[in-house]
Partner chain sequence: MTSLHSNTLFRWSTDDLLCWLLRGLAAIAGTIVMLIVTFLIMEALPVLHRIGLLRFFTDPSWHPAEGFYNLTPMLWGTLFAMAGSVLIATPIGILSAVFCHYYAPFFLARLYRRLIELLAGIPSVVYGFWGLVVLVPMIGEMHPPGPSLLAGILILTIMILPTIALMADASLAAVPQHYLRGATALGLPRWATIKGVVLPAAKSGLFTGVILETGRAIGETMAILMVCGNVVQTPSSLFDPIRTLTSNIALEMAYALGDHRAALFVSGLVLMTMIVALAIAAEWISRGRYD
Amino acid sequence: MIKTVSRLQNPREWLAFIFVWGTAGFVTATFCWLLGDILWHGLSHISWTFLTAPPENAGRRGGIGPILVSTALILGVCLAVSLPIGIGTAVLLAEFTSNQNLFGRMTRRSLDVLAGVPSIVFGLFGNVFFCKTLGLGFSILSGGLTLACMVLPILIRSTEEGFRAVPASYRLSAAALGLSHTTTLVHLLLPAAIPGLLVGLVLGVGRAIAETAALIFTSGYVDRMPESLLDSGRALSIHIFDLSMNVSGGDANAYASALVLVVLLLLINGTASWLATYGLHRKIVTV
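For the sequence just given: structure alone, the form predicted alone:
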C-alpha cells in the first residue's frame, strides 16, 4: 500500500485512491458496528442451554433448539433441490447452448429477472403452489422448495459464468486426448468452475438462511421440534423477526438469535472457502 501511495502523482489518481479506500473503510466500519452491537447485546445470553432448549413464554425465555433444527432442515431441502438442478442447468447453458441461441438467451433473461424478484413474491407463489396446490401445507418441505426457487437463479448464473471462465484450451486439450464430453465435464471443467459455483452457493445460502418473508407464508411459525419434513417449522430469521417485532421483552433473545445467525453465515462462508482451497490444491497435486 505504501508503494502504491508513493506512485500516485496525478490528482485524479489521489481522488480515486481516496474514494476506493474510503468506500472499503466505510463498509468495513459498518459491518464492525453491526457485529459489535449484536455481540454487546447478545453474547451474554449465549449458552449451551440456549442452543438446545426449546423456546418458552413466546420466546422470552428458553432457547432455540427446535428453531435451529427447523432452519437446518429447511436449508437442507433447499440445497438438495437447488444444487443438482442448478449445476445441470448451468452446464446446459454454458456447454451446450451458444450465446446466439434463442432458448439460451430467453433462459438467461428469465433467470436475471427472477434473481431480482422480491422474496415476498416467492413466498406468495410458494404458498399457492406448494402449500395449497400440491397440498404440502405450512411445512418445512414447502419452505425449502420455495427457497430453492429463490436460490436457483443466482446459483445457475454464477455457475454458468464459472464454466465460461474456464480457458478453451482445457476443452481442446481434452478433445485431443480423446476424452469424452462427460469425462471432460466431471474431471476437468467442473473442478475448474468450482470458484463460480461456490460464489453462487454462498450467495444463495446467505439469502436462504436469512430469509423471512418467503418462509412466513410457507414454513409457518410453529416453534416446536419438527418430527418430519411435513411438519411446520420456524426458521431462525422468523424467530428473530417475531421476538423483535411482536414479543415485548424478547429483545435479549432476539439479539442472541441474531448472533447465532451471523456466526452460522460466517461458518458457511469460511467452510466454502476452505473447501474451494482444499479442492483446488488437491486437484493441482493430483495433476
The other form holds:
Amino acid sequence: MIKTVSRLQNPREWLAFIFVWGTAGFVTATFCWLLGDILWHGLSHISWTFLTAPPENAGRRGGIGPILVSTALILGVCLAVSLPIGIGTAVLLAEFTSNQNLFGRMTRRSLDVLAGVPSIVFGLFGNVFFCKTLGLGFSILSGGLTLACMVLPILIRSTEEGFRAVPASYRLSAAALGLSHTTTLVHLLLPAAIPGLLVGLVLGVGRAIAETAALIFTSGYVDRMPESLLDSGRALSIHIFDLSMNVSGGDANAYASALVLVVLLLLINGTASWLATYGLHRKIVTV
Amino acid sequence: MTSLHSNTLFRWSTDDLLCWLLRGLAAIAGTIVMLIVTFLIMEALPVLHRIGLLRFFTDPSWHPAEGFYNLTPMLWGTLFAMAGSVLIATPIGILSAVFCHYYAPFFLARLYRRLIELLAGIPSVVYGFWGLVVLVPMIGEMHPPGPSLLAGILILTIMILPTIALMADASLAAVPQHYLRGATALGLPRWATIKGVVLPAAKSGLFTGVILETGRAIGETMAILMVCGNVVQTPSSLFDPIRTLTSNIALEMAYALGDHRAALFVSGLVLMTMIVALAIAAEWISRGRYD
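Mind sharing the form predicted in complex with the partner chain? What's above is the form predicted alone.
To see the whole picture, the full complex is given below, headed by that same chain.
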C-alpha cells in the first residue's frame, strides 16, 4: 500500500481526519453495543441442555436442539444446490465468455436483478413454485431450494470478481505452456481465485442463515425434530422471530438463540478468513 | 483474458465439455428471475383482471376483507424508510472504507474490516430483535409510541451499512497504485488525494454499492416488521408507526385467501418493479464497467 502524505496541513485535513476516525469509532461502538447486549443477556441461558433439548411451552422453556438440526439441513440443501451452479456460472462469465457475448450479458443482467429481489418475494416465489407447483409442501427441501436461488447472485458476483482479480499473465503463461483451459482452470485460476470465492461463500452463508422472510412460507414453523428433508423444519432465525413477536415471555430464550446464531456466524467467518490467509497461500506457492 | 477460441494449437475435447457444462449451469442461474416474475404474474393475474391495476392506488384504504386494496400508504412507508437509511448509511459506509485504506494503522484496518464482515453476516432478525428490545423502548421514552419510522430507519441503516462499506472497501482497493503515487509525488495531502483522486477513480464501484444497499433497504422485511409498528398509514412524522410493502406480505400471507392473496402477489410485483428499475439505473450509471 502506498503511504499518502500524512501531514495535517490545513483545517480541511484536520476535519477529515476527525470525521473519518469519528465515523469508525461510532460504527465500532454501535456494533459493540449490539453484540455486547446479546452476549450479556444470552450467555446466562446457554448450556449443553439448551443446545440439545427440544423447545417446550412454545419455546419459553427448553432448548433449540431440533431447530439447530433443521437450520443445518436447510443450509446444507442450499449450499449443495447453489455452490455448483454458482461457481460454474462465475467461471463461465469470467473466463469463458467475452464481455460482448449476448448469453453472458443476459445472464449477468438477470443475476443483477436477482441480487436485488427482496427476500419476501423469494418467499412468495418459493411458496408457489417449490411448495405448490413442485408439490414439496412446507419442507426443509423447499426452504433450502428457495435460499439457493437467493444466495446465487452473491456467490457468483464475488467468485467472478475473484477470477477477474487473477493476473492475465497466469492465463498467458498457461496458454504458452500448452495447458488446456480445463487444467488452467483447475490448477491455476481456481486456487488463485479462492479469496473471491470464500468472500462469496461467507456472504452467501450469512445471508442464508440470516434469512427469515423467505423461509416462513416455505420451510414452515414446525419445531419438532425433522425426520426427512420433506418435513417442515423451523430455522433458528424464525425461532427468534417467533419468540420475540408472538410469544410473550420468550425474550430470554430469544436472546440465547440470537447468541447461538451470532456465534455460528463468527465461526463461519473465522474459518473462511483463516482459509483465505493460510490454506490458499501454500497452495499457490506449490503450484 | 485469452478467450477459449484463441488457443489454436490444441483443441481439447474436455474444454468443450466443460464449456457446455458451465453454460448449462449459467442457464439455470439466469432463468430464476424469469421464473420468479412468471409465477408472481400468474398468481396476481386473477385480481388484476377483476379490479385492474389502478385501484391499488386509488382505493380509499387497505381493507382486503371489504375489497379495498390501496397500497400507497405501504409504498410511502417503504420509500421513506429506504430514503432515510440510504442517506445515513452511504456516507458512513464510504468513510469506513476510507478509514480502512488511508487512515487506520494496518492492524486496526484489518480488525475493522473483520468487524464489518461479521456485521454483514448478522441476521436481520437479530438486528430486529435488538431494535425491538433496545431501540424501540428508547425512542418510546423520547416520543411515544416507540415503534416508528425512525426506529425502522435506524435499524435499516445499521443493516445496510456493511453492504456499502464492503463494496466501497473493494472499489478503493481496486484504485490503481500509480494514481496514488502520482498524488503523493504532487505533494497532495491525504484528504485531498482521497477526494480528488481516489473517490472519482472508485466511482462506479461506489455507485454499485449504493444501488445494492438501496435494494437491500427496499427488500428488508423482518427487522422492519419488528420495529415499525405495522400500522397501515402514510407517516406524517418520524415517530409515526408505518407498515412497508414487505412486512405487509409477511403479516398477511399466512391467512390470505383468494383475491387478498392475489393482492399480496401484486405488492410483490410492485416490489419487483422497483428492483428492476434500480437494476436499470445501476446499468445506466455504471455503463461500460465491464467493457
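Here, rigid core means the biggest group of C-alpha atoms that superpose within 1.5 Å across both forms. Bear in mind that the values here come from a model prediction, so they are computed numbers and not experimental data. Positions refer to the first chain, counted from 1.
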C-alpha of I18: shift of 2 angstroms or more between these two forms, rigid core aligned?
yes
